[in-house]
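In the block that follows, a single chain appears as structure tokens, in the form predicted on its own.
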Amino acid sequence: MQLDFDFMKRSLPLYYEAMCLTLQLAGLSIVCSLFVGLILSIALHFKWKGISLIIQAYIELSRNTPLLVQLYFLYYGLPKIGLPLSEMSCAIIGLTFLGGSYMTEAFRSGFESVGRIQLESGLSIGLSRAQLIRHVILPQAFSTSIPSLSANAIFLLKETSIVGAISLMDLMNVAKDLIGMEYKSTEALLLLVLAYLILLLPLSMGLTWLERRIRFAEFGR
């Protein structure tokens, strides 16, 4: 079967715009998820009173409900109680809600890898809890958590393919529209695969490089 390269060329601007949207969504969601995950994992590690149970409930809710359901709740449910949100806001909140729980678990495993004797030694030399987190716990926890954090970042970028369900023109939605209007399934899907490869391969390679650099720096100490 011969590909329609003229159609593919005409479709490139649409895919480019969708890629920019996907990058924006993924970038903001990953950064917000890392922030949420870090704060919640610190709260769990130090067993802040009254908060740990709430965090655990959030993690279970987030990880055991589909992202599509979460997006529908944000986009269609909240306006019913007077809290309308834009499509972009719903997508970022939904992806952060999902990603934050995974990042929390990744950071928590890193925190648990830090030996208790190091914490006790830090406290014994007069370090405050904030100094202990910054200078002792975080560097080691981050290093240990890098593989999981990287996998979660890639996971979130791929999960942006769901946001078309709330009318955002992401890559998946562009491909579906082109197939519906032009009946060029092979060409549209080929461009879709190439677009995701262009986004995911550099991210995957960059995170792998970062992980190796951190491991090498630790080994060289």
The other form holds:
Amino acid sequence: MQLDFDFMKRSLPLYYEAMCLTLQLAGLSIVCSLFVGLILSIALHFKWKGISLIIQAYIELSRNTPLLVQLYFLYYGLPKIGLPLSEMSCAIIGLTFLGGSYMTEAFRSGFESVGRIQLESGLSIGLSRAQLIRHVILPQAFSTSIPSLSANAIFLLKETSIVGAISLMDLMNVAKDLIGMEYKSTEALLLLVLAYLILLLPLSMGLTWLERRIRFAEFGR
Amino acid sequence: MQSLGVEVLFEGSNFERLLGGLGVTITIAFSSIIFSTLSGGIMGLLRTSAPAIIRLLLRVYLEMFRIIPILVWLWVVHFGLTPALQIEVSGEFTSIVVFSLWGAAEVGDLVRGALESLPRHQVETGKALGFSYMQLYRYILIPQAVRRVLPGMINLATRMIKTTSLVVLIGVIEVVKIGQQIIEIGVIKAPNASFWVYGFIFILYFIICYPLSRLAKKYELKWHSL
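Moving from the form predicted on its own, what structure would you give for the form predicted together with the partner chain?
Following is the full complex, with the preceding chain placed first.
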């Protein structure tokens, strides 16, 4: 089989643009879901009255439904009841809706690893709730949660491959168009796989390195 | 009064058709789960006991599925591999193949994790008692590993059911596709259909996956204490 390198060279800019979009989407939704996860897990941990139940319901809803259906609902369903959203905001809301619950669970297991006695000693030496969270719980919880947080980040980056379904020009759509227009499926798919490898391999290796660093910080001080 | 539009779900045979589409989804998911359980079990055994080179290959195989999104795999097989081999297979077949390959890797990793988590001295005790390798696995390791694997397996099944929604993108007529057809047919008569249809599919998935994740959590708690 002969690969058409000329074609591959020509389509590189398209893939580059799509990779930027994927990174942008993934970056924004990872940051948003970290934020959502942090807030919700604090709320759950301190059993804020009334909303714990709502948060639980949200977590179950988002973990037990596929992202594709969530996106279709946001993109095609919501405009019908007067809530039109752009493709980009749909994608970010959808990914955050999904990622938020995963991040909440990750943070929560981190919080649970901080012993009860630490909270009590913190309170008894007169720390406020906010100080307790900021100086006692978060630093420890964060380092325990890092492995699952980073797994979630990779998961979200992979899930962005679905946003092509709501007509964003991401990597999947670029490859699909090239296959449709030029019938070069082998080359287009090869570039697609390579693009994802370029995005995900460094991230996954970087996060593994980070995990190891943080574990050293925990045990080797 | 303007109608809400929810009737579109029950018009004609729409409801039955949606459930029929769900049947396709479930068929794909469950056949893949069965295939991946069978091959994943063997893969897990190989990953704990085979020669280093095979273990390395299986590890690379797993990482390939972990790193590249499943949708990309579906496309590579559907638009790349089958045309290149000049065979014509349905989208259903492609998706079962891809999901089974992915599932085998994941189940293999679960089984490996479970076998490795068993205390080393159990193997040694077994050997000291004169168990053969077959007996060791049959009576000591596998029964315990099954328990530890089960919650992870159920979680994987939930993930697989959710991921089957992707097969609409390689042209399989399943529940999402039938939803789209209903929306397109009713575009004049029921302009709000997309809200109700996608909302309904959303709930359908939830109804299937939620009990499974509850079950997984239950087993996790139950066997965590053992």
